[in-house]
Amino acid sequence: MDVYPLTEQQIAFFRENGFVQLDNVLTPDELEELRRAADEVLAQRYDVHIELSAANPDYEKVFVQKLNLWLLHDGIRKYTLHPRLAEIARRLLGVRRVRLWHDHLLTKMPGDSKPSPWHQDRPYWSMSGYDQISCWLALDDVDEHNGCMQFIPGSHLWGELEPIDLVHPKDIFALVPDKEPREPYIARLKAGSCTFHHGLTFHYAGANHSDRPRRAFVIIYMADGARYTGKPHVITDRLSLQPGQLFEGELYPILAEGD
């Protein structure tokens, strides 16, 4: 499977309600692979740089995040900058290149889980513009007894909010008080498919309350021509970026091009 079959109608979909969910977007094979090297990373640990909950038991109740971690395990590599799912993202945002802004693995552990609670992706992230998307890969079955996503229709059209506090949230939906919001799409997946999400749609995933980990490994896109606006972030402050300089270079590559 070289290419997924996205519809017209699938992008229409994702652009009217700011997410989509796509069935199988992995063969058994790639996802038996992913599962291997997710679970080889999750195993170990890494600088806080690389791990965000580490140095916050609290946040590891919300779920266990590791990021960037196509930098340092060639079988994550492989899915971070898989052209099939790089491509999917070139569409759906309807850009003509679309760059890697980050990789995460995010696994909520069972037993003493907490929801994410409801936010926006956006407002954490330090580009110029609104053009980003990330896919939500399922490496386990996901409906609601293990935390699996749900998304507010059409609220990526309320503009960028304040960022939420994961560990201790404010009510996002507070900060709209003109909106009506649509009931939740939950989004329940087999192992091996996925949803894209709009880095403004709201969204939130339950507590785990199964007995095993609930993994999903989640690639961030951003359309070519992002600029740094100088917000602090894990993935740049390390870095000696200038305010309104380019994303581009061996951290940001190009994943996919089209017309």
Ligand SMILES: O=C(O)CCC(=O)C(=O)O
Given for the second form:
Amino acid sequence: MDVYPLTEQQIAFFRENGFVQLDNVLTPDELEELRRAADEVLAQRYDVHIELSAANPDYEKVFVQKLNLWLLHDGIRKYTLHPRLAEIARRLLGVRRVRLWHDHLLTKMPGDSKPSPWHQDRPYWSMSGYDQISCWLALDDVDEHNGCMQFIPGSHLWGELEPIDLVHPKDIFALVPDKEPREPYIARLKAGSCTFHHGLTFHYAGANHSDRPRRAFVIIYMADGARYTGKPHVITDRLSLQPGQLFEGELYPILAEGD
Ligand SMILES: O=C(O)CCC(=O)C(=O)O
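Having displayed the form predicted alone, please output the structure of the form predicted in complex with the ligand.
All chains and molecules follow, beginning with the one already shown.
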């Protein structure tokens, strides 16, 4: 089996801090293939069920967001469903099976771009439980100059807060006045490397001040056993799910399974 050499130290780091940086999770050939696929979908315009930012120029300054691309493009699908990445997610969460929640391509265009404000992901989502994790794959080298990710260590243990509006953000730190300020971890990455972050981890990405797009491909996994809560979310809104229903079936495939 094609396995990334994830160490016990990296797993312990993730559990303590709510994120971990993993270098070279893709081979150079895989990176090139995924970049080509990403550029093909970037060149297309989709409706707002796929291209969430399409109707809102202020949102597009934060990022152009295209979602559930695995259902549209075979080249993307290969990486959304990639067992090597899913197995890392499963081991970091420490669960028997992980399912796909969704993928998305997040591109900060050069020019008048804006930061992705500090937020948690879990408050946006419509599944039960707290075993969710995102793989943020850099398709370009990233640092503070072009919008790399930043994380607050240990913030995944601060509970679920309200969702932060990405265009008109509230200060999330004002929602946790009792927490000691902590320095963010700045995740400078080479293309083909990634970070994994927990659904409750506070994270941020600065504006893209470079003259090229900053492309990130993100895959979100959830532990098997999660149920639909009924909260509005683009991934579930148009399906006739009942609150309490298990996420299963071909739209939420199992991507990794262990003992
Ligand atoms: O890529 C970004 O700018 C932000 C990404 C993010 O918030 C996420 O992957 O959860």
